[in-house]
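In structure tokens, one chain follows: the form predicted on its own.
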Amino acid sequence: MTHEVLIIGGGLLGCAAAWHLARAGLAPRLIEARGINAGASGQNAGSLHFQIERRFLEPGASGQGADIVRLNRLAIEEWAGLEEQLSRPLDIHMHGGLMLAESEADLALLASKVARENELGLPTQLLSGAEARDLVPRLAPHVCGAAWLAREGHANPRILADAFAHAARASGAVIETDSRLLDLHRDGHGWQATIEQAGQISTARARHVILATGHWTARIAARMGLNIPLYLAPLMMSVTDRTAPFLPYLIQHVGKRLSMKQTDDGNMVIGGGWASAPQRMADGMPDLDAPPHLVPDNLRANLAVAASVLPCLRGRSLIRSWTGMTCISADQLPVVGQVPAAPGLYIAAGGSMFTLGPLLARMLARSIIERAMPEEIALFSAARFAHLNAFVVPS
């Protein structure tokens, strides 16, 4: 049997793409080696961060920054409509986000950032320290200002991919878990996949294949002789014991790695991009199936940054820290779309895959349906790395 689209990977992006393709009548088949949402989609901290990052304010990045803001504005609308579209609660909270400054230099950077965002149509506001403490009275006295965006927030990463998978099945998608990809190669004008499921080996053919396999993407592509510049990013997050609700907003920092939010149950979730360490196999290569090791020094540093801006955390108990593995590209932007050297093969991996995931999944599905890359995500096109495969003949 030949499928129109075969999706490899049952995380947020794969399941959301399956839903959009199924709604368009393409009846995709999705295979997942473990369970739905078993990877980075379910292990991240769930931040919905739409303010632009510091690096996009550097000289020469103005055009890129404009594209990022336009995409973030679309992502805001995407998240705002998800619960209605999927007809179920998803623990999406978009009550606002604060990016904090602890020094005059931080504050000056925030001021230039806010001015640039306003020029590009993102309605951030620059707040004084007093105004920030009006919103969050427990902020430290030395916090001297913040950038505020009213529609930032957070969502529950443990339930979103499952919601998309359920909707995709209801729309005609076939979703199979415990189905491991053993081989993928060109087969005439399409692709042939070898799949292991419950000890049985089978093949599947497809006109289009989506690799939504997170940190596995570069290794799978390498088996076909393709060079995709994606690199491991093992991270860690933590959660405290419960306390009475006091923080309805997302908290980040302009100059330090930090994200914080409070769950509906009162727990504080703390992260912000601090590294963990991958486990190693016998040959010294990172074990992509094993959870990374926690790095105690990084954990202490992460918690210190959090407590410096929110001193009340010093009275809380840390009940769990966990690690997860994602990947980033050579230029730290997501890589989305068809690989020029391998017609019919699409990838979607890299940074911001939770915040931008629902939007990118819709755009990726659209690129298959319409046979053209949507202009909105051209910045992320896999074609920007086409030179790495100039001498490759995909196997």
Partner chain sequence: MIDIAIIGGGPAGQAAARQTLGAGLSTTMIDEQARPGGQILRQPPAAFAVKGWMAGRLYRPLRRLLAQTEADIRLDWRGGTSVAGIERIEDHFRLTLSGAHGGTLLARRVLIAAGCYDMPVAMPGWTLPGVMSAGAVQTLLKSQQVVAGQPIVLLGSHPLLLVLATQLLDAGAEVAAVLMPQTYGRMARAVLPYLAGAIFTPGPLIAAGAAMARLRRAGVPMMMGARPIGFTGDGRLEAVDYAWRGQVQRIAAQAAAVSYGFLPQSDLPRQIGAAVRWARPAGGWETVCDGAMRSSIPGLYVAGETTGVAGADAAMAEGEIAGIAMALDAGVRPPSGMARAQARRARLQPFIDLLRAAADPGEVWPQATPETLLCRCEDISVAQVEATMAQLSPMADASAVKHRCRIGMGLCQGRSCEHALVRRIAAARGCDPDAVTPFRMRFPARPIPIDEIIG
Given for the second form:
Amino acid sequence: MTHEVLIIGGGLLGCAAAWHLARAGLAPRLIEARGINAGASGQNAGSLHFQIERRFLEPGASGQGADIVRLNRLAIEEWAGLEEQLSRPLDIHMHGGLMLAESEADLALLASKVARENELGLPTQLLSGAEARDLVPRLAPHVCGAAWLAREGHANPRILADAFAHAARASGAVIETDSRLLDLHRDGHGWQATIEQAGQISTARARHVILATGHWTARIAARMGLNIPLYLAPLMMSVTDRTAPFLPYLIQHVGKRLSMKQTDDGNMVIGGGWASAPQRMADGMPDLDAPPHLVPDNLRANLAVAASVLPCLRGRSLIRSWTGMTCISADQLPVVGQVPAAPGLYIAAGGSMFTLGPLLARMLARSIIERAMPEEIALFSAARFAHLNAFVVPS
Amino acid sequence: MIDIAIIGGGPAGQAAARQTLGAGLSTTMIDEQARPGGQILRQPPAAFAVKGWMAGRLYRPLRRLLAQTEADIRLDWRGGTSVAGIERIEDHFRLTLSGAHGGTLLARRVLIAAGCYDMPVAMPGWTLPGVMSAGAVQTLLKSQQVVAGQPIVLLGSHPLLLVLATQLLDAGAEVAAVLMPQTYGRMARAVLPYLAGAIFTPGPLIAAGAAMARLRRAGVPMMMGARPIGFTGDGRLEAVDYAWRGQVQRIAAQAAAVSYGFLPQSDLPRQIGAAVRWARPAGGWETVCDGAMRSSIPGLYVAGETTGVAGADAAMAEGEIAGIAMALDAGVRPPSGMARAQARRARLQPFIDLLRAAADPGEVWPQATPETLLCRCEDISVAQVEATMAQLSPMADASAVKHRCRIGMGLCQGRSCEHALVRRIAAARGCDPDAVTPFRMRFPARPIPIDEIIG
Amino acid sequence: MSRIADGVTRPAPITVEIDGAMVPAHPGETLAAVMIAAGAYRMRDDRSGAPRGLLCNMGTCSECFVWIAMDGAWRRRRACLTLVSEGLCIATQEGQP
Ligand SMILES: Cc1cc2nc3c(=O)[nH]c(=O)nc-3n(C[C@H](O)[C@H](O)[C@H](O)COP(=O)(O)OP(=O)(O)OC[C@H]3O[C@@H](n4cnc5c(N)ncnc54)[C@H](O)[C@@H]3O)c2cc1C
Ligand SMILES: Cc1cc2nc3c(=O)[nH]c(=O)nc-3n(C[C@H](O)[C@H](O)[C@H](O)COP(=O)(O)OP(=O)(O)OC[C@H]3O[C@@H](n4cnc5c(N)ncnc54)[C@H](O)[C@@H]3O)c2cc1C
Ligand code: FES
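What would the structure be for the form predicted together with the partner chain, rather than the form predicted on its own?
Below, the chain from earlier opens the complete complex, with every other chain and molecule after it.
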């Protein structure tokens, strides 16, 4: 039997794509090596970053900020409709987000960022320190300004992929956990996958294959002889004990790595792109399956940045830190769609794929259903890196 | 960088330190408690004078070891300090500490001798203030010289309750009853196969007999076959309900001491990825080791209750073995005493097996109701956990359930609820608890104040 | 009075403040022991507002997580591991110091 679509990976991207394809009647099969949501999709900070993220303002990142705003505007609408589409509560909070400034230099950066966003149709607003403190009275007195976006926010990463998987199954998708892709190669007009499930090896044929394998994607592609410029980003997150609700917003920082929010349960979740250290395999390559080590200096620095803008954090206790891996692309923008050197093979990775995942999964599904890349995401097509595969001999 | 870090100042950690210090290795001992001693010899505050403290004959070797430990100026003792994190970096270890001596500590070898803790057993009303573990009541008594409350009811399947009852009586406390769910007949049947072997270590058995006699003299009802049902009270414990000869009985109490067994402390071994296995019969995860107490991680050793709950004598023997092994592996000491310590440990096994069999609640495990909280930190009920499990594939592991309903996400890192969740998953799957993947243990093993981290 | 008197010599008492009440304590005692000796079994409230008290008395369960006033702010600590000192002020619910 030949599947119309075989999806590898049961994270947010894979599960959401499965749902869109299933609703279109394509009855996809999804295989997940571990459990649904066991990867970055279940470990991330849950921030819905719709303002231009600080990483796009760093030296070296030039035009990408503008490109990403286009996508973010679509993502805002995607998230706004999600609970209704999936007809279940998803702990989505789009009550607003503040990107803070602590210095004059921060403020200048913030002002130019807001101007650029407004030009691109994103309604961020520049607030004074006092206005920011009106929103969050516990912000430190030296916070001197903020960019406010009313529809930013956060969602609960622990339940979203499940909700998509559940809906996908109900629409006819077949979802198998503990099923690992071992090998993938071309087979006529389609693909043949070798799959290990509970110690049993089997093969499956498919016309289209989606590698929704997060930070594993580049290595899986490399084994097929394909170059995908996705690089490992090992990160860490921390969470404190619960406290009475006081922060309905997403907090970021324009000059420092920080993301912070309060969950429905009252815990403070703190992150913002601080690195952890991957474990190494015998040959020195990072071990993609093992959780990275925490870097104590980064933990300290992350918490210090957080407590600097929100001093009440000093009264809380750290109850859990964890690490996870994701990947960024060579130009920091997502890489989505068919890999030109491998017709029928699709990817979607690189970037803040929690924020963008629901949108890009829908676009990916559309590009299979409509046999063409949707206009809206043409900028993010994998084709922009086609030159990297110029010397690949199709297998 | 030090040679040896020992986590836990109980009998196991102390016995190991004697060996490593004797071999000339720089040794640091870290313990959350202010003073060394571990759970069995939890010491009173240094400023107290307590006449005849833990004077019993059975405690003598432990007291001698403790005196040696406290007198040894070579030992770098760091009390009041929790080990929150452990990692292996290249050829050494990094410990993250919190408390009196916070910060990080680098060591070439680490011994985890973190002991065990009372198994938390979910039953109706068990979150009422006044309902405590037997260990809590006992350590309040022997260390703080405080009676946890009276009248006090002791309940559960573990014979340690007899020791506790006599200690409470000695302190002049009013013990209302000792309720043990097993009948005499059942306990006798359970221990019979081990009796012959345990004859070489008669001390504890004699002590148990003496304790029963002492209770009888004091007029404390010692009810075998009384099955605890739950606790009631308005804002704090007022009464304990139990089933006795087919009828529900209620007994007034200000405090209750519960003991159904002990779980090895496994958070640090699991955080660093050492191999563990399901402990039998009480449950929890014991760290796997070889005959020289080496864990599956090179340079990491384990001893005492961390390797399986076996009592203080076994902890001392294992600590000694681990200490010798660390010295051997560091290449600083000829291998003497190892065989003797190993033989001493082996001789204890029949009594350990006997005690485990005697304490096993088996089918007299207390019953939680759907409203009973399984996770005390996040307030997750049995019903919520069951509903979550029903939505997941039967193959879903403990972390999958945790992510969806928050069981085990709180301050205790799952120490209180994980064993119960693993049992439930195993029962639902019809498999052995060993086959269920437990929570991933995260840093920090104890909550750390954020201002302490930032400095 | 649940402190054992017979055969136990303690240093002269100090006073600590628990939810606004002045409670006697002896240097070296843990906060948990002081609270229990004073009959203050409640150490925190759960999310439904139900009271919770000491469970393990060895730092493992965190049921004894109380608020301690330190340098003008509240800090949460495990009462069973915290030693008392003169002037210690604690609360079982988050409040203003
Ligand atoms: C700590 C952290 C914080 C983050 N914070 C944010 C944030 O706040 N906002 C945001 O937008 N993004 C954030 N991200 C990024 C975001 O989480 C990821 O981009 C996103 O979850 C990727 O989803 P995915 O489905 O592509 O990958 P994943 O969720 O990683 O899923 C990939 C799946 O593929 C499976 N798989 C891999 N190999 C195979 C194989 N051979 N066979 C079968 N299955 C396989 C894996 O088991 C895994 O389940 C964060 C990431 C991390 C690690
Ligand atoms: C409360 C309690 C009471 C007991 N009473 C008796 C009894 O009366 N008779 C009997 O025979 N057995 C008793 N036991 C069993 C007892 O554990 C053993 O007999 C003996 O104490 C085990 O020695 P050990 O060295 O393995 O562990 P322990 O004596 O438990 O020592 C472990 C030490 O490690 C410390 N520790 C643990 N984790 C950390 C961490 N993360 N950071 C820093 N320090 C840490 C603890 O504070 C503890 O002091 C009791 C057990 C408990 C839990
Ligand atoms: S009572 Fe368990 S940590 Fe204090």
